[in-house]
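Quick heads-up: it's one chain on its own, the form predicted alone, in structure tokens.
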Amino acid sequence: MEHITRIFCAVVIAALLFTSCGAKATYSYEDNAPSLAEAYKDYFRIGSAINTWNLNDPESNEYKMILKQYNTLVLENESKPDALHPSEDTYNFTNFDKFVDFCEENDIVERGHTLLWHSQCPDWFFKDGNGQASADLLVQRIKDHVTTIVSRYKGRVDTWDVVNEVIADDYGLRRSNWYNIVGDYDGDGDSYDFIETAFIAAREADPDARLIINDYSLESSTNKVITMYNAVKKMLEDGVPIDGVGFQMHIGLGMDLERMEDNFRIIAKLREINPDFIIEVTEMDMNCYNEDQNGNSIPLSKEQEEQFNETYVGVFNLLLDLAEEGVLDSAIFWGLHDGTSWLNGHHETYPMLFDREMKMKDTFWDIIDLPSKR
């Protein structure tokens, strides 16, 4: 009996070591979690989309997770155009400074999104009193617009999302009011003069800064990755500042990765122009949801999941081989976890590593050990 006794005493002190010192965490946030950004430091940046509320309180279990997963941050909405330029003689930029503070501080690089885009932009900027701005008065806002927001911030964020969303979702350029109002205006028969403007004058403000031309739907619509390739080679050639190329990333499950991987290298053919040419991943999330007969939203399916993770697995793989090859340095998540995602104004989705609870889901713990494996 006595020899039992022993062994049992044995068994629970061995548990208790192990719950104390070894076990496996549970929680983003906790202290002995892996890091994605510690994991693939010799990869690639990995990052968030986060708001300025998230860093609020540094003893809130998001905040701790922004500095445990993230080497990299973006603002969801807050240095939109509606945000930093709400009407012509105003910026607001308490948010975004309270922002580039908190990144310098703890040695986190910053991105900013977005200069130009079509959504989440104040009228203010296509009318000339009751009527429309003429062209010569966009290209003049869109330099004063660029110029004051970038030099505030010379030397202190990292990388521009310049103009956002200015291909067209079949081919061609977006007939935003950026593109109807200026049009040709340099007269050299294409219309990426707003493009142009907003690249030339982020650099002048910033010539340290990478400037992107971020968009949807590149992995997955060959047009789309054709068009993009074609505008930029034309700026390139024309000497036109951009440094590289963002893919948002929103997907889903079951994501064609031959596809994905083929779009990829039609864009880093623009190599060929300018070796340094990059490719970010700029807002990556998979869109997964799964419904009762009467439009509930429910967990996911095994099924789904196992596709979830297959899917989220091959990315991650892809983005290793292209960071092996010099092509992509940056990996951004839009959102934290499922419970921040703006994919839950449609319904309730799984979209990220991490869950509602910032719990760490078994496809974050096969990511983590990808790098490992190369």
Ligand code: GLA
The other form holds:
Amino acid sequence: MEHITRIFCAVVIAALLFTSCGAKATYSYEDNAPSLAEAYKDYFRIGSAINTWNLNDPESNEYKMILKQYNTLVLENESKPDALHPSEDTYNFTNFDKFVDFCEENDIVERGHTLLWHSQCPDWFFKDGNGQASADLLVQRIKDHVTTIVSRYKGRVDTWDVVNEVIADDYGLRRSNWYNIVGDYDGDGDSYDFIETAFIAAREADPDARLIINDYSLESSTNKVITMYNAVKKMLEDGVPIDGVGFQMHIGLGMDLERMEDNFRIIAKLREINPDFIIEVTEMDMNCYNEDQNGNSIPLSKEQEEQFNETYVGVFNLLLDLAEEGVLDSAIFWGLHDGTSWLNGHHETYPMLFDREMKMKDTFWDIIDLPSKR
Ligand code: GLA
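And the form predicted in complex with the named molecule, for comparison with the form predicted alone?
Below is the entire complex, every chain and molecule, led by the chain shown above.
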């Protein structure tokens, strides 16, 4: 009997130890999984792009993962110009309302992406009957579009990507319809006028919202980041209310981290004009894939996995440095996990910290420890 009691006690103690130490979680949505947002809360917010269908079922793993891992969110497609404003007299706010309600109920910071973009933007903006809209007409449409959307969410949407991808890959501003039609509207010698119009209207519609100019390759293209710096510097000096630059950060394996740091620091110099000027990482992912001789997708090689880990850890250390300096306060991933990434096109890709089953990758475990090592 005494023997059986001893075995019973040993089993109970083992069970208690197991529960109190906690088995290491495997899936990002588990109750005992560590939270990225929680681990980084003293440094910067961590977010993801989502879709409103992720919010339909509170019992779903994606829903639980969203609440567990992130404290800022953005819609992947449903708040772009073609979704919110498909024709001149039609606004469609249903999905964005749902998103903003969800964020408010759960204390999540909302980003609005994006008011003006050359892509996913309906043609009606640029037309007048069968001809092209005049500069006057397009400026008026920009004002109406921005004012209607931003004022509807006044005091609710924290941050707007006011314009997206306005810098050209080669030189100067992108020759978009916005740029070509509005041109140098105020006659001051530059053609930033469609951007200025959008930022001024957004500030008037919600004086407390943060207003961001967002673009890709800023971390890798010196040409592009210098163009961005010069454009924003001129606009800030002219009193245009730009609060920060969004680095999309669609990066690749083996990204040059020194170049990335230099480029962040070029934009950080805008704090000489506005000491509160901020940098956000807005669409982070790391494109990586592997294929066999027949072009079929296969898992990453050991070497690729190591590079993936090294690059992500390097990026997060740099973001922590910038956050400590007060230069950066949010980093958002473009997709919840490998399975939801836009990069899965020609190849199966592995760009996120969570795999297709929403399991934490080794890199997640390395990254979650970084803040506590500071
Ligand atoms: C750009 C846009 C995003 C998204 C991604 C990938 O970076 O800013 O809205 O469309 O491309 O799809």
